[in-house]
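One chain is shown next in structure tokens, namely the form predicted alone.
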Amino acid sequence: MSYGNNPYGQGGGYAAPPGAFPPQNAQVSPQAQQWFAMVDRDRSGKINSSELQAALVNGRGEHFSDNACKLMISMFDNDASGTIDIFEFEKLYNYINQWLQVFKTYDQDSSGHIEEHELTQAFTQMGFRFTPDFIQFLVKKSDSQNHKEVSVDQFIVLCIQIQRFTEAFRQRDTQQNGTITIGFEDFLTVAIGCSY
């Protein structure tokens, strides 16, 4: 996902061969007919998270981590199949533009990254008050180059961990005052299914 319009990369570089369109449909938008057939490379009519993560690049001009892709698809792959159609990636793309403008509102310099502080304002605005000790470990958990800033990709897969954990709990706190015991069989079916 790139900073510019194109929020599949950088400019696309080819066009989709006559007939790659689906047929049209008042149900899926003409631009994310459009796009899915872009990313759509193998024209299998479904997208994979590789072909995901080939049209996706974050700010640093790098793709999107497996990791993001396999998450993203996940949460719209309606019948587990490890793929997307064309109604499920409407969703996907709809996600992501929006994610994406969540980001740049927190990224205030536009360096194309979330540095610690702006992490903090982010997750403050949406309701969590973490300690700069946490943070710093979300960030230094995330990016494993140690730049210490976080990108758009691992900025969707924090939030998207962070909420999945979050209900998770609140589904346990039961007299909702922050605090949960939980049997380790349970805790291991939290962590295991709020990562993918």
The other form holds:
There are 2 protein chains.
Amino acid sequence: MSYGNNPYGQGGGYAAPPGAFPPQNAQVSPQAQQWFAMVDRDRSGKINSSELQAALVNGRGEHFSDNACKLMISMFDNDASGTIDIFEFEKLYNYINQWLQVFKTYDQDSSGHIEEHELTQAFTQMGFRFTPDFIQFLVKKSDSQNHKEVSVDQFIVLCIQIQRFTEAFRQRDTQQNGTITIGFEDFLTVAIGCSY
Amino acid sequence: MSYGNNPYGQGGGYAAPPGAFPPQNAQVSPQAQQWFAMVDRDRSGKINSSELQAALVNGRGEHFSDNACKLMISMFDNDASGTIDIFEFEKLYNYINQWLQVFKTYDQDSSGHIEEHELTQAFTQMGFRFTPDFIQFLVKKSDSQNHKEVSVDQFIVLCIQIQRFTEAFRQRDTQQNGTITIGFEDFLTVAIGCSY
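If the structure you just shared is the form predicted alone, then what does the corresponding form predicted together with another copy of the chain look like?
Every component of the complex follows; first up is the chain already shown.
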């Protein structure tokens, strides 16, 4: 699942597996089955965060962050086992592909990274109106190496965080005026619960 | 920095380094210098999150989480380089030792983990009055393996998170009545900014 030197050259950033596996489960697409077999290194029939991390590389040639992989596994790990089976994996596979498509759309210069103005445009098109200061804050927060750009795994984490916190905020914004009144424990529950 | 089978047997969980290094910097304690030399595997004169992670083991014999190490490095990494020098490391070393002491205090059965009732007591003594539901939520959130207990690295992360969010909440709780009114972008800034 290389996302390296040629970030978009291989069908959304996915390298083809070295051989075609025969379909083993009619309910799961052959692509997802092939990927599952590659990612499931210990052949346990389950994929954990470390196996996912070993398979995913961003545009800087770095593996996806621990956080990004744990976050994505947790979204599809219905029994909270820390692992996903092939059916859950197919959903994750489609989900990651969708994010790669979104990322490509906003990475206008095909650098494999999103810069500040590209991130502004992404959020605007998602329906958010953020101030320049807030966008700068997001880039700085994501990008600990101070590259002033956001890699695909950082972008996915940011978008999921903002989606989660926005949902939690909206539920409490009963008057829909963009402000909420919130108690201490509820505040902590949202802040800690939606983080990863 | 083993915290394994005998979690408290070696002076706060720290194994002594195999040899005594001569003091190289009078401003830094010999203990911190010895530890720095051990943790700085690539001899770069700086310690990053991965080097810290390789050196720290919790009571389950697992390395401290990626999150815990990144969070702790970020707290002492004044130039946001992702690394800390020997002076910053000494502060971190003292900080970790203080947390180990706190953890020991609440780990009444010396299991190397904190259970729900021990966590309740810890927060009560720190001045918080949390509901049982909230404590359960914290344990469940920390403990993805469903052990119903919190390891030392998870405990450190939880306490730092709660400290940060409490501080952000207090700054906004101008009437000190335990509720705040907060706008959308400020809410996102706190939620994302204080998370790790």
